[in-house]
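What follows is a single chain, given as structure tokens, in the form predicted alone.
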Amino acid sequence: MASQHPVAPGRIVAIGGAEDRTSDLEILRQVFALAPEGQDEVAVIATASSIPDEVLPDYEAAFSRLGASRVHSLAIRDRRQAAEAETVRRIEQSGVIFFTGGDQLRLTNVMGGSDTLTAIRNRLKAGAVVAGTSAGAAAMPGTMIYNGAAADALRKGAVNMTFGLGLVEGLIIDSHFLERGRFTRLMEVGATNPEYLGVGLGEDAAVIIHPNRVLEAIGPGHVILIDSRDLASSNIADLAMGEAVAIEHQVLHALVNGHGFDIEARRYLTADALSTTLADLR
């Protein structure tokens, strides 16, 4: 099936949060390895974080250990800073652009429509890696979750959604997924619009979104997919706000390191199948 969504040559990496930043750096190592040849500068954007001065040094140290020739630490606290030519220049120099965790609404509020976001999209089109953890991962799609109770989100209106950064379409990404019991959040999203594939990222787990729209799970944690495209029925359109949602036939997959998923074909890929699918991209 031909993709309905535009595809950029660069890779997107969405991380579930709490990734190792001080020891083996397993996920960050793979993020850095995806940078285009000869483009070893990294831009770390801490806009989502309320404590950028604490977060940025950890990532600067981690990417420096991995071989970055320069790490640009960008707090970018307001829209004026997101429009500065110097900020854009640093993005344009970087082969890896990384969003930290924090609050995804703060991130989209500051970045939306900015010259910095335009530069990030252009770098992705040119083959750079754009990665994000926690809120930085959740904000990547065109539509994002920004709030919603984990305990019982299968009630109409329990999950709040808004526009994201628009770096990838057709997905809804949720982070800290297993640790915070967020299954029902993505289940309600699937009932609301079955076209979207729900991607639940466990902590210290991530997916690489390849240019052929194949997901590759990396890291020691789990990646959970909730596929609602073949949803049989749901009562969500007939409910009042707060009433319990019924869902018939959602499909769940659990991916581990080295396994994958073809977004367009809605097909699980074992390690061998994933390797074959990605052979032309290596």
Contents of the next structure:
Number of protein chains: 2
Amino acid sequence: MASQHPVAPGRIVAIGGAEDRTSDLEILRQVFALAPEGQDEVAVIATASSIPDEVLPDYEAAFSRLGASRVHSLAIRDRRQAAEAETVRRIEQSGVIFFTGGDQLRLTNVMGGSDTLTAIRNRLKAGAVVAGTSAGAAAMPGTMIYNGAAADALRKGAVNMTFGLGLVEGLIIDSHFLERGRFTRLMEVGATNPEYLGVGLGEDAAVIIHPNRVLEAIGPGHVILIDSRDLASSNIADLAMGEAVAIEHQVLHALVNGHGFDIEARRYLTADALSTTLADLR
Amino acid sequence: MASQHPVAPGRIVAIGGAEDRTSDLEILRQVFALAPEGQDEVAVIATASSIPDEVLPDYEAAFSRLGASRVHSLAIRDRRQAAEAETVRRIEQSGVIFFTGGDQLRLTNVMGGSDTLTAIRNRLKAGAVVAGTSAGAAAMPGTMIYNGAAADALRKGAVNMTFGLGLVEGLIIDSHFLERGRFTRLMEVGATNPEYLGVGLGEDAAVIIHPNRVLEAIGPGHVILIDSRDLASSNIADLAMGEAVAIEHQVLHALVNGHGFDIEARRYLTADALSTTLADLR
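Swap state to the form predicted together with a further copy of the same chain from the form predicted alone:
So here's everything in the complex, that chain up top.
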């Protein structure tokens, strides 16, 4: 089946938070390795973070260790800064663009419609890698979750959603997924519209979203998928706000490092199957 | 398909913890209503609890309000007490036997192989209702979970299991399920042996297990089912202890009050279908 959601040639890497930044750098190493040949500058965008001065030096050190010729530390606090030509220029120079964690609503509120975001989309189309952790991962799709206590989810309206950065379509991403028990959030989203794949990223785990819309799990943690495409029934449309949502039939997968998933075919890929699927791209 | 796990004529009610004990008593009311005609004494067993003197008066007040002619408050602290003829006699008089929360390992350690447990099994066979909340629910099946941090689960060996009270077979029960994000625990158990249905009880939610092996969800909370019968693959047998478990295809349901599930047929029952299925029993 041909995808209705073509993606750009560049890879997206969505990380569940708390990735190793000081030791083996397992995930960050793979992010950097995806940069196009000869494009070894990295732009780190800390807009989501309330403590950019604490976060940016960690990533600067990590990417420098990995071989970046230059790391552009971009705090980008407001919409004026997101429109600055100098910021756009730094994005255009970078083979890796990285969004830190923090608050995804701060990220979209500052970046939405900005020249910097347009530049990032263009870089992705040109083959650069765009990565993000925690809030920076959650914000990547066309629609994102920005609030909703896991313990109260599965009650109509408990999950707050809005437009994300629009870098990938057809799925929704949640982070800190196993650690904060967020299964109910993606279950509720799946009931509202079963077309969209729920991607729950554990800490120190990530997915690479390849141009052929194949997900590749990397890192020591888990990537949980909640696939609602074959949802049989739900009462959600009949409920008042706050009432308990019933769900009949969602499919659950747990991916580990080296396993994958074909989004369009809705097919789980064990290590061998993933290698075969990705061989065409290399 | 005929069940290979015939259950006794009495109902089992497994409650996810934190059920209302002072206001509407929604779940406890339904527990009491399941008692056989004319058998309105209740035995409350607080063996699992480390604070029986605080817990027992609450249940005594609640069941008295609901119309119990007598509430037997049984702390049962050790194996000697679990063997006492007087305790056995109180169980034999009761139409409802109720296990409080606490530590399920304390419950099985004290009750396993005791005359009191034999008496409870005989009461269930004779049509009495056996209910339990939290640890008292988790301990009901032939096999139970007694430890395993949800955030660390889905790593081989992270979930500790042992024999339960053996009152129902073919499933495993976890409590405080949505509130403590315990999805990973039942996912791991399902990967170890896909035959057994995972039943995750939210707080102030419960399932009635009917004699025809149909589950009926009651209460304001959710009952989550993780059905691994059609598990496609998992790496669990190949892993070293502590390594990340991969899972391809488990089926997830969220039941609300009045919805049900046929364990043998592995069939979700919306309210109308459940009524039809249960009509034969009434």
